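Let's start with one chain on its own, the form predicted on its own, as structure tokens.
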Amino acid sequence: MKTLLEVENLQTQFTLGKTAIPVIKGVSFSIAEGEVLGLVGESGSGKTITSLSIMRLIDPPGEITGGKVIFHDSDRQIDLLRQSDKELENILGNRIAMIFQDPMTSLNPVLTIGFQIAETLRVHRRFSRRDAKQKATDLLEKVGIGGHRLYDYPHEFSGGMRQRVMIAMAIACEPKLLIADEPTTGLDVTIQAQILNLLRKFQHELGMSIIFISHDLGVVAKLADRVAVMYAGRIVETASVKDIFERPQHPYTQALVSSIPRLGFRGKRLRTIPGVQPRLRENSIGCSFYPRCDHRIGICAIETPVLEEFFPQQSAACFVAQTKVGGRLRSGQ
């Protein structure tokens, strides 16, 4: 498949006083046209900051300090980090759209939802006021909200309906890439399923790619084709959904998979991951997961592992995995 977006060695830091604190530490991944990539990790692992960095929505004291974000738009390769604000405005919301975690903080409370959807079309697609209103009505119908709600305000909708409005706004210009930042968080399981079905429906209809951000591997498994696991500002494993569940290589991924509730586990204690992620100010020498890892070895404390491919299309940043699998693969067995 043709690559749509390439993130290369992305680095973002926040400055507190005179101290620069790295938050995103050389993140690299790609997503193909029509693919759904799940970006998974605990809260605080850097998933949202990664997505905001891709969209160049990092404000002071945050700063993107390095890397490339290459967007393949038709025959052009555009580095989003090096575009002018005007050039970026033509891409974001048009070719690339984002759904934020909390729709109530993303929707303007004093404007009708119809106006907010129509404004997207008028800004990016130069629709007339009349055409934008008609398209907004059609979009509301598509996401399961009657067009008669066009003149209602965000506070008049439930959480699930507000998220549907955000989806309508995001797909209004038929983007090539949609970034969905935990769009089902805080919703009950029935509404979660409806939102996931909507995303899947529009992904197929528009042929768009989706970066789906979540802390829940179970939710990601229902939508994604491939998974990238984040921990402490780094990607620690990438693989297909099938391989992530059947043969996770990184101990952190293994722990995440083991902590998912399953049928037949009644009366059994679910596995938990002891400890917490390192604080941002802590020294990042060695593997960040070292203090919580049951399989750690000496080198983990002094060197930072890099992603290495162990199986076709499956890579992990782990010295333990390298000792178990890497040598055998390199020898061609």
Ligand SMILES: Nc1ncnc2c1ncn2[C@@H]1O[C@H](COP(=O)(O)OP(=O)(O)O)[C@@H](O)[C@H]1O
Given for the second form:
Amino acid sequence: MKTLLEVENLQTQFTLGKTAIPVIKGVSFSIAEGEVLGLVGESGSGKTITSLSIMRLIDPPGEITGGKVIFHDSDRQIDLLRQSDKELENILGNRIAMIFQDPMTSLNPVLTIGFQIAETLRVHRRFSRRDAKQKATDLLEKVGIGGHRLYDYPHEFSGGMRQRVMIAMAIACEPKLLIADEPTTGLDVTIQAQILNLLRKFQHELGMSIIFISHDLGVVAKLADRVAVMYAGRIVETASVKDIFERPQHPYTQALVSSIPRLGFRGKRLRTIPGVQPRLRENSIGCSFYPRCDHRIGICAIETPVLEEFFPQQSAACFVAQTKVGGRLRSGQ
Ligand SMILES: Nc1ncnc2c1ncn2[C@@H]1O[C@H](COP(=O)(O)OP(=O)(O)O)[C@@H](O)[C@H]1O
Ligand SMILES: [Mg+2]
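Please show me the structure of the same protein in the form predicted together with this ligand, now that we have looked at it in the form predicted on its own.
The next block holds the full complex; its first chain is the one shown before.
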């Protein structure tokens, strides 16, 4: 499969007073054309800042301090972190789109939704007024809202309908990559399923890649091909959805998997993960998950594990997993 985006050793920090607090601590992953990558991890683990950093949408006191974000555009390879603002704007408008949990943060409350969708097409695709209006009408039909609502304002829609408007706007320019940051969080289950179906439909139709972000592994599993698990500013495991569920390697992934309600386990109390994520200043050495880990061993307190491939297409950053799987692989069993 052709690679679409490669994130390499991405680092982002926030400076509060005189203290620089690293928030994204060397994140690397890649996504292929047409692939859906789920980025999962509890609130505060750095999912949103990762996605904003990819698009260079970090404002002071935040700052991207290192790494590369290589976007493969036809046969060009472009580092998004090293483009002029103008070049970046062009790529973001035409090739990469983003939707958020709260569509109201991206929709203008005083403009009709039809105008806003049409404007995207006029700016990025240089559509004429008439063509833009026609395409906006088509898009509203496609996302199940209906073209007759072209002249309605954002506040006239329910949360689920607003997210459909956002999807219409996001796919207007037929992006190669859609970054969806908790797009269904806060919506009720039925609406959530409809939005996921819509994303799946457009992913097939347009062949676009999606980075689907959620704190909920159950939701991620419904859409993603592959999952990257984030904890305290790092990716701690990456694998296919199937492998994540069948043989999670990192204790944090194991805890996430066992906290998901499954058929046949209904009514049973869910396991929650005891403890809280470390405060960001505290974890300069050792594994960030150490304080909450049931399996920790001596080295975990003093060294930071890096991602290591245990099985084909499955990597985890964990010394305990290394002693188990690594040991087994090395001894040839
Ligand atoms: N504007 C900000 N100033 C300082 N710290 C921030 C800011 N935005 C985010 N952070 C910190 O960055 C970390 C990651 O945040 P975020 O990416 O929003 O997490 P997630 O999306 O996984 O819930 C959090 O610990 C948060 O406290
Ligand atoms: Mg977030």
